[in-house]
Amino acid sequence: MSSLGWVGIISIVTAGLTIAIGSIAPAIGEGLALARALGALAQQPDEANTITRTLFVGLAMVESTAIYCFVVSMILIFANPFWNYFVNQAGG
C-alpha cells in the first residue's frame, strides 16, 4: 500500500477515535453536572434562577469540548494538512 493510502487510513481512524473519545467524556460530564444541579435545586428551590443560569453556562463550556473534537475530525477528513505533502511526494 502506498504512503498516500496509509495517510488516508490513519486520518480516518484518528477522526473516528477523536469523535468517540470527544463525545463520551463531555456526555459523562454533562450528566454529572445535571445531576448535581438537580440535587442543588431540590435542596434550595429559592435559588433556581442562579443555579439554572450557572448550569447552562457550565454545559456550554463542556459542550465546546465536543465541538472542538468534531472540528478536528472534520479537518482530518476533509482538509488534512498532510495530503498535499504526500501527493507531491507520490507525483514527484
The other form holds:
Number of protein chains: 14
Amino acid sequence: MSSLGWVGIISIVTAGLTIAIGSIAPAIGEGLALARALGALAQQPDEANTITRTLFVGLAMVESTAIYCFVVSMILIFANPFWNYFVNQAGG
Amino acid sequence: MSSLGWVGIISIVTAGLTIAIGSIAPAIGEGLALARALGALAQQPDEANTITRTLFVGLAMVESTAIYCFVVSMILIFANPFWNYFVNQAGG
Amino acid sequence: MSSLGWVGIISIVTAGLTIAIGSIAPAIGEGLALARALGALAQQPDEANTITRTLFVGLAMVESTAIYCFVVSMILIFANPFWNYFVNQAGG
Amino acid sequence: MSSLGWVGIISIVTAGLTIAIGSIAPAIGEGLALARALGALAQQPDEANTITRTLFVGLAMVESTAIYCFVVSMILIFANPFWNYFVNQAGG
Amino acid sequence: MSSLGWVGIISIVTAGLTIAIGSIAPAIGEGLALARALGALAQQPDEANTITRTLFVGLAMVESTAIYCFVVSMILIFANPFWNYFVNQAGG
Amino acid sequence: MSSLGWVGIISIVTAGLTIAIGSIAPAIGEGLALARALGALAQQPDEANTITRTLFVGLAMVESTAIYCFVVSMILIFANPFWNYFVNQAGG
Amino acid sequence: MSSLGWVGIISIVTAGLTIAIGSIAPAIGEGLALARALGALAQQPDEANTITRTLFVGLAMVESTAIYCFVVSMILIFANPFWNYFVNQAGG
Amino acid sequence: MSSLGWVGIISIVTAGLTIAIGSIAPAIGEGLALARALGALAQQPDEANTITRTLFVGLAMVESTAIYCFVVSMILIFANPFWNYFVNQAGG
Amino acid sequence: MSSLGWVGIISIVTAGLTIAIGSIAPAIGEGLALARALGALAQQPDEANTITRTLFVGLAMVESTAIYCFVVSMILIFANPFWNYFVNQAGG
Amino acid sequence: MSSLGWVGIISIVTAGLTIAIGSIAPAIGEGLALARALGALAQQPDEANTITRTLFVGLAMVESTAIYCFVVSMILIFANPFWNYFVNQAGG
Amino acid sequence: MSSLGWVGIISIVTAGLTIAIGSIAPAIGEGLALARALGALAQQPDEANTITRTLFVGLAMVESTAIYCFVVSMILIFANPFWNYFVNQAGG
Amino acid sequence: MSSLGWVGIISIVTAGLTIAIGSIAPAIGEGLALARALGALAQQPDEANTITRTLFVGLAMVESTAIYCFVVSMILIFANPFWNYFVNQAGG
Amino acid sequence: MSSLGWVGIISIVTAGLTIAIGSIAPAIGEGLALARALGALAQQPDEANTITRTLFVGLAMVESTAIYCFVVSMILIFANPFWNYFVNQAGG
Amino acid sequence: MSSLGWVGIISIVTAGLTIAIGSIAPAIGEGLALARALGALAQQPDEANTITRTLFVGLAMVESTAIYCFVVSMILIFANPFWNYFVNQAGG
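Condition change, the form predicted on its own to the form predicted together with a further copy of the same chain:
What follows is the whole complex; the chain from before opens it.
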C-alpha cells in the first residue's frame, strides 16, 4: 500500500480515537460538577443565581478540553497537511 | 488488499469504536447528575423548577460530548473524504 | 482472502463490540439514577410524581447514548455502505 | 482457510463476547437498584407499592441494554447477512 | 488445519469465556442485593415478606443476564449452526 | 500439529480459565453477603432464623453462576463434542 | 514439538493459573466475612454462637469455589483425559 | 514506505493522542474543583467573590497543563521540524 | 529445543507465578481480618478470647487457599508427572 | 528506513507521550488541592490570605513536575542531541 | 540457544518476578494491620499487651505468604532441579 | 540499523518515559499533602507557621523522587555512557 | 547472540524490575502505617512511647519484604550462578 | 547487533524504568503520611515535636525504598558488571 493509503488510514483512526478518548473526562467532570450544583441549589436556594452562573462558566472551561480534541479531530479529517502533501505528490 | 479495502475496514472499526467509547462517559456523567437531581428534589421539593431546569441544561451540555462522537462516527461512515478520494481513484 | 471478506468480518466484530461496549455505561448510569430515585421516593413520598417524571425523562436521555450505539451497530450489519460498494464491485 | 470459514469463526467469537460483555453492566446496575429498593422498603414500608412499581419499570429499562446485546448476538448466529452472502457464493 | 478445526476450537474458547465473563456481574450484583436485603431485614423485621419477595423477583431478573450467556454458551457447544455447516461440508 | 491436538489443548486452557474466572465473582459476592449477614445478626439477634434462611437461599442463587461455569468446564473435559468428533475422525 | 509435548505444557500452565486465579476471590471474600464476623462479635458478644456457626457454614460455601478450581487443577495434572489419549497414541 | 511517510503517520497519531490523553486529567481536575466551589458557595454565600476568584485563577493553572499538550499537538501538525527536514530532503 | 526443555521452562514459570499470584489475595484477606480483629479487641477487650480464637481459625481457612497454590507449585517443581514422562522418554 | 528516520519518529512519539502522560498527575493533584482550598475558604473566610498564598506556592511546586515533562518534550523536539548527531552524519 | 540457556534465563526471570509480585500483598496487608493496631492502641491503651501480641502473631501469618514466594525464588536460583538436569546432560 | 542508532532511539524513549511516569506519583502525593495542609490551616489558623514549615519540608522530600527521575532522564540525554562508547567506536 | 549475552540481558532487566515492583507495596504499606501512627499520636499523646515502638517494629517487618527483593536483585547482579556458569563455559 | 549493543540498550531501559516505577509508591506513601501529619498538627498542636520527629524518621524509612531503586539504577548505568564484561570481551 502506498504512503497515501497509510496516511489516510491513520488519519481516520486518530480522528476517531482523539474525540472518543478526549470526550471521556469532560463528560465525567461536567457530570460531577452538575451533580454538585444541584446539591448546592437544594441546600442554598437563595444563591441560585450565583451558583448557576459559576456552574455554566466552569462547564464552559471544562468543555474547552473536549473542544481542543474536536478541533484536532476535524483538522485531521478535513485540513490534514500531511494528507494534502501526499495527495499533491500523487497528483504531481 | 487494495488501499480502498483498508480504508473501508478502518473506517468501520473507527466509526464503531468512536461512538462506543465516546458514549461511556456521557452516560455515566448524566447518570450521576440525574441521581443527584433526584436527591435534590427529595430534599428541597419547593425548588423543583430551578433544579429541573438546571439539570436539563446541564445534561444537554454533557450530551454534547456524546454528540461530537456521533458526528465523527457518521462522517466516517457516510461522508468520509479519504474513502471518497480512493473511490474516485479506483473509478478513474 | 478478498477485500469483501475482510469488510464482512470487520463489520461483524465492530457491530458486536459497539453495542457491547456502548451498553456498559448507560446500564450503570441508569442503575445509579434508579437506585437514587428509589431512595428519594422513600425519603419524600409526597413528591413521587415529580421524582418519577424527572427520572423517566432523565433515563430516556441516558438511554439515548445506548441507542446511538445500537443505531451504528444496525447500520453496520444491514446498511453498510462499504459492504455494498464491494458487493457491487464483486458482482460487477 | 476460505472467507466462509473466517466469517463463521468471527461470528462465533463476536456473538459470545457481545452478550458476555453486554451483560456485565446491566447485571451490576440492576443489582445496585435492587439493593437500594430493599433499603427503601425497609425505610418507608408504606410506599411499598410506588417503590416496587418504579423499581420494575426501571429494571426493564436497564434490562433493555442487555436485550440489545442479546438481539445482536442472536442475529450474528442465526440471521447473519454476511454469512448468508458467502454461503450463497460457495453454493453458487 | 481445516476450517472445521478452527470453528471447533473457536467454539470451545468462546463458549467457555462467554459463561465465565458473563457470570461475573450477575454474581456481584446478586451479592450486593442480597447483602442489602439482609440489612433491610435486620432494620425492618416486620416487612420480611415484602422484602424477601422483592428480593427474589429482582434476583431472578439479574440472574436472567447470566442465563442469556449460558444459553449462548450451550448453543455454541451443542447447536452451533456454523459447526453443523462445516461438518456437512466435510461429510458431503 | 493435527486438529486433534489443537482441540485438546484449547479444551484444557478453556476448561481451566472458565472455572478460574467464573469463580471470582461468586466468591466475592458470597463474601459480601455473608459479611452483611453477620452484621445483621449482631444488629437484630431475634431475627436470626429469617436472616439465616434468606442468606442461604440467596447464597445458593449466587453459587448457581459458579456452577454454570463448573458445568461448562466439566463438559469441555469429559464430554466435549468437538473432541469426540475429531477422535472419531482420527480413528475412522 | 509433538502434540504430546504441547498438551503437557499447556496442562502445566493451565493447572497453575487455574488455582492461582481461582484462589484470589475466595481468599478476599473469606477475609471480608471474617473481618465482619469479628466486628459482630465485638458488637454483640452474647450471640457468639450464632455468629460463629453462620460464619463457618458461610466460609465453607465460599471455600467451595476455590475447591472447584483445585479439583480442575488436580484433574489436569493427574487425570487428564487429553494427555492420556496422546500417551496411548505415542505408545501404541 | 519512505521515511517521509512514516514521519507523517507518526506525527498524526502522536498529535491526536497527545491532546486526547492530555485532556483527561485537566477536565477531571477542573470538574472536581468546580464541584467543590459550588459546594463552598452554598455553604458560605458571603464569600462568593473570594471563592470565585480563587476558583478561576486555579482553573487557569490546571488548564495550563492541557494547553501544554495542545501546544505540542499543534507543533507536531503545523511546525514539525522532523517533517520539514524530510520534506526538504525529498525536495532537494 | 526439545519437548523436555519446553516442559522444564514452563514448569519453572508456572511454579513461580502460581505461588506469586496465589499469595496476593490471602495476604490481603488476612491483613483485613487482622486489622478488624485489632479494632474489635480495642472495642470489646472482655471478649479477647473469643475474638482471638475465631481470628486464628478464620486465618487458617484463608491461608488454606495460599497452601493450595504452594502445593501445586511444589508438585510442579519436584513431582511433575509431565517432566517425569519426558525424562523417561529421553532416557529410554 | 535509515537511522535518521527512526530517530525522528521516536522523538515525535516520545515528545508527545511525555507531555501527555506527564500532565495527568499535576492536573489531578492541582484539582484536588484547589478543591480543598475552596472548602477551606468557605470554612475559615478570615484566613483567606494564608490559604490563598499557601495554595499558590503549593500549586507552583506541583506544576513543577509538569514543567519537567514539558522541558524534556521541548528538548526532544528542538534540541535533540541524538537527532543532531545523525543529521551531521547524514550531511557529512 | 541451547535448552540450558533457556532454562537459565527463565529461572532468572521467574525468581525475580516471584518475589517481586509475591511481596506486594503481604506488604500492603501488614501495613493495613499495623495501621489499625496503632489506632487500637490509641483507642484502648490498657490493652496494649493483647493488641501487640495478636498483631505480631498475625503479621507472622501474613508474612508467611511472602516467605513461600522467597522460598520458591531461592529454590529456582540455587536448587533448581531442571537446571541441574540439563547441566548434567551438558556435562555428561 | 547500527547499534548506535538503537542506543540513540532507546535513550530518547527511556528519557521521556522516565520523567513522564516518574512525575505521576510526586504530583499526586504533593497534591494530597497540599490539600490536607489547606484543611489544617482552616481548622487551626494559629498553627499556620508550624503547618506551612512542615508542609514545605515534606513537599521537598516528595519532590526528591521526581528529581531522581529528572536526573536519570538528563543523564540519558546529555551524559549517556553507552552512547558515548558507541560514538567513540563509530568514530574510531 | 550467545547464551551468555541473553543471560546478561535478562539479569539486568530482572534485577531492575524486581526492586522496582518490589518497592511499590512496602512504600505504600509503610506510608499507611506511618499516617495512622501520626493520627494515633495526635489522639493519645500519652501513649507516644508504645505507639512509636510498635510503629518501628512493624515498619521493620514491612520493610523486610522490600529487602527480600533487594537481596534477590543484588544476587542477580553480583552473584548470579547462571551467569557464572556461562562465563566459565565461555572461558573454558 | 552485537551482544554489547543489546546489553547497552537493555541497561538504559531498565535504569530508566527502575527509578520511574520505583518512585511511584514512595511519593504516594510520603504524600499520605505528610497529609496525615498536617492533620495531626492541626488537631494536637502541643505534640508538634513528637509528630514532626516521628514523621521525618518514618519518611526516611519510606524514602529508603526509592533509594534502593536509585542505587540499582545508578549501578546499571555507571557500574554495570555485565557491560564491563562485554566491553572487555570486545576490547580483548
